[in-house]
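Starting off, we have a lone chain in the form predicted alone, written out as C-alpha cells.
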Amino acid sequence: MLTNYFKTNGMVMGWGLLLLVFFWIVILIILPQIYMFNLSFHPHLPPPEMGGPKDFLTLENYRYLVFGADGNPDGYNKVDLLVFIRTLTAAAFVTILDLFLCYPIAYYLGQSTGGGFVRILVLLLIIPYWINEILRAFAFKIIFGDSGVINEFLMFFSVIDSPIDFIRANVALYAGLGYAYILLMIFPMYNVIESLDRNQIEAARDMGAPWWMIHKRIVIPYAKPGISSGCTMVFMLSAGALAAPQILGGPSSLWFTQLVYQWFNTGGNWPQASAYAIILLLACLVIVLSVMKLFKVNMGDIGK
C-alpha cells in the first residue's frame, strides 16, 4: 500500500504529506491532550512547588465536578453539574435541529441533475462562511436583540406589543450554533446521497411507494454514514463551542466550555481546567459512540 502511495504522489510529495499529517495529529492534537490528561491528576500549585513533595497524583480535580470543594454544604457541585448536563443537552438539540433542517437540502442537492440553480444554491450556502465566526455571532445578536430585525418586524405588523427577549430565552444561542455548523451537516449527507442510484427511487415510485416510505426504506439507510458523520461533527463542535455562548448566551446560559475557559484564564487553575476539558471530551465520545452503536453505524462507514 505504501508503495502505491509513493508511486502515485512521488517521494517528495508523499513524505511531505505524511509529515504534515504527523504534525497535525501528533504535535497539535495527541501531545496536548496527553499533557492535559497528565496535568488533570495534579493539584494546583505555585510553579516553585511543582514537582516537589506536594505535587502528587490525585483525583480531586475530577471529584470537584460532582462534589465541589471540601466543606460544600450542599454535598455536591450543583452549579457545575447543571451546566455540564445543560451543555450536552443543548448540543444534542442543536444537532437534531440541524439534521432536520439540512436533510432536505442535502437530498435535493444530491439527487438533483445539476444546473445553474444548484450551483447558485451551494454558493449561497458557502459565501456566509467567508465571514469570521465571531462577526456572524454578533450579527445574530443584532438580529435577535430587543431592537433587532425580528422584534422590529413583529412589532411593525402588531404581532407583539413589546420586544421578546430572544437572548435570555436562548433562542439566539441555539440559532447561532445551528447556523455555525450547518455546512458540516449538509455536505457529509450530500456526498453519500449523491452516490445513491436514482433508479432505486424511481422503481419505488413506480411501485406506488409514498415519499416517506422511500426515505425510510431507501434514502436514510443508505445515507446513514453521512448522517452519522454530520451529527458527530455538529455535536462535538456545539458542545465545545465558546464564542457563540459568550456572545449569544443569556445570563443563565453558562456553557461548560466557559467554565473551562474561566479555570484556565481567570482562575489560573490549569489542572482543574484540564480535568473539566477531559471530562467533556470523554462524555462527548461516549455519547457519540453509543449513538453510533444504537443505529448500527461503524467507524469504517463514516470514513468512506
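Rigid core here is just the name for the largest C-alpha set that superposes within 1.5 Å across the two forms. Keep in mind that this is a model prediction, so the values were computed, not measured. Positions refer to the first chain, counted from 1. What changes on going to the form predicted together with the partner chain:
With the core held fixed, Leu282 shows a CA shift below 2 Å between the two forms.
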Given for the second form:
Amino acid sequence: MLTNYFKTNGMVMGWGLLLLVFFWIVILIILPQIYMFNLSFHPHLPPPEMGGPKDFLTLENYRYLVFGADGNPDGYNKVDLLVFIRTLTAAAFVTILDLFLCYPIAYYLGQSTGGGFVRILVLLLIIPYWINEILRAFAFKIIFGDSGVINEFLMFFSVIDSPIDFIRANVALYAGLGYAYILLMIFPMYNVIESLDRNQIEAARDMGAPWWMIHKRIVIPYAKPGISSGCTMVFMLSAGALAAPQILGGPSSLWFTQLVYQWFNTGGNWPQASAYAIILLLACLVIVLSVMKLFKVNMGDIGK
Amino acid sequence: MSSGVAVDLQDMWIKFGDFVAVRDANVHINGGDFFSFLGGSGCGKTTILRAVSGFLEPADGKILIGGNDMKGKGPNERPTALIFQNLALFPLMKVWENITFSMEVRGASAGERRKRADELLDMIALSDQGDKLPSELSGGQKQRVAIARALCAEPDVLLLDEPLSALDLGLRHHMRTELREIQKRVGITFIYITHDQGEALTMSDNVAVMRTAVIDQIGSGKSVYDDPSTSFVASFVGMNNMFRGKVKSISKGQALVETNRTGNLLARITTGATGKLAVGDDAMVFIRPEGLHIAEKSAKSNTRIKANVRHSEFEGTSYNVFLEGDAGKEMKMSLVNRGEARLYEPGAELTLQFDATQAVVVPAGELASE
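Please give the other form, namely the form predicted together with the partner chain, since only the form predicted alone has been shown so far.
Following is the full complex, with the preceding chain placed first.
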C-alpha cells in the first residue's frame, strides 16, 4: 500500500505529504491535548514552583467540578454542574432543532434535478457564512433585541403590548447557535440523499407508501450516515461554542465553555481550566458514541 | 389472484411542454395478455408505461384499466405494479421485507408478511434467501425478487420497464422463458417495454411497434414480422432487405414494383398497407434473408434478382450470403444448411428467387436506423 502511495506521489511529494499530515495531527492536535491532559492532574502553582516539591499528581481539579471548593456548604458544586448539564442539553436541543430544519432542505436539494433555483438556494445558504461568526451573533442580538425587528414587528401589528425578552429566554441563543451550524447539518445529509436512486422512491409510491413512510423506511435509513455525521458535528461544535453564548446568552445562563474560558483567562488557573475542558470533551465523546451505538451507526459510515 | 383485466389507451397524447412524447396512441390490451411495446430508445415507450402506472398524466385522451378511467388517480390508486429498469430494490431491507413492502404499507403484521414472503420466495425458487440483503443476490435472483415484490401487491396489471436489459445474454434468454411462465401462472396482464425485438417476439401475445412518439402497428409477433404495416416496422423488426421503387401495377393484393436497380419485383401488399398504394406511388419492397433462394430455371422474371456475391459465411445451421444489393446496400440471403448449400466466392453473379407471398410491399417511408 505504501509503495503504491510513493509510486503515485513520488518520493519528495510523498514524504512531504506525510510530514504535513504528521505535523497537523501530532503537533497541532495530539501534543496540545496531551499537555492539557497532563496539566489537569496537577495543582495550580506559579511557574517557578512547577515540577518542585509542591507539584504532585492530583484529582483535585476534577473533584472541584463535582464538589466545589473545600468547605463548600452545599456539598456539591451546584453552579458549575448545572452549567455543565445545561450546556449539554442545550447542545442536544440545538442539534435536534437543526436536524428538523435541515432534513427537508437537504432532501429537497438532494432529490431535485438541479437547475437554477437550486443553485441560488445553495448560494443563499452559503453567502451568509462569508460574514464572521461574531458579527452574525451580534446581528441576531439586534434582531431579537427589545427594540429589534421581531419585537417591533409584533408590536406594530399589536400582537404584543410590550417587547418579549428573547435574550433572557435564550431564544436568541438557540437561534444563533442553530443558525451557526446549519451548513454542517445540511451538506452531509445532502451528499448522501443525492445518491439515493429516485426509482426507489417511485417504487415505494407505486406500492402505496405515504410520504412519511417513504422517509421512514427508505430515505432516512439510507441517509443515516449523513444524518449522524451532521448531528455529531453540530453537537460537538454547539457544546464547544464560545462566541455565540458570550454574545447571545441571557444574563443568567452561562455556557460551560465560558467557565473554561474564565479559568484560563480571568482565573489564570490553567490546570483547573484543562480539567474542565477535558471533562467537556469526554462527555461529548461519550454522548456521541452512545447515540451512535443506539442508532447502530458505524464509525466508518460517518466518513462517507 | 385477480386476472384478465384489460387496458385501453384511447386517443392518448403525452406532452412535455411543447414536446410531443406520445402522439394519439390507441391500444387495446386484452386481459391476461403478455403485451409488449417495442421501439428504439427515446420513442416514448417508457413514457406510455409511466402514464399507465400513474406517474404522469396524459395531456389528452384516456387510460382505462378494466374499463375504469384512471384520470387523476395516483400510482398507488391504480391496480398496477411497476418493475423498474434498474429494479429499484430497497438496498437496506432484507429480501423478504422488500417483497412484502406493499403489505407493510397496508399495515399487515410481520407474521403475515413473512408467510406471504415465503410463498412468493417459493414461487420464484428463492426459498431460504429471504433474510439476505439484495446486494447478496445475483442479477437473475434480484430480477426475480423484483417480480415477487410487484406481484405481492396483487396487481391486475404488471408493468415491466426493460427489466432484463441489465443482465448478460445467457441470463436474459433464460429469464424470458421464466417471465413468460410466471405470467401464465399468475394469469394477470403484463405490459412489457423493450427495445429488444427478440424479447418482444418470443414472449408476447401481442406487440405494439413504436416509431418516434407513434405506434405503427399492433399485432401478434408473427403478424408484425410477416405482415408489417409500414416501412419502419418492416425494417425495425428482424433483418430485412429493402428495394425502393414505384408501383407499376396492382392486382389481387399484389403489386408489381419497378425498382431502381433490381428490375421489376412482385410482392404482396401487407394488410396494413392495403388501400394505401396506387399505381405510380413510391413504394418499398422488403424480402427477408430467409425468403431468398438460389433461382430455379422455372422462376418468373418478376420474382428474380440478379446480384454479385460480396462475401459469405457459414453459421452451422445456415449459410449467410451477402450480395451487392439495391443502392449499394448489402443484401443478405440465408440458406438453411441441408448439406447442399455451399459458400459462394466473392464476385460470383447469382440469380436469386423469392416467393411473391413472402415479399412484402408498403408505401415508401421512414426506416429504422441501424
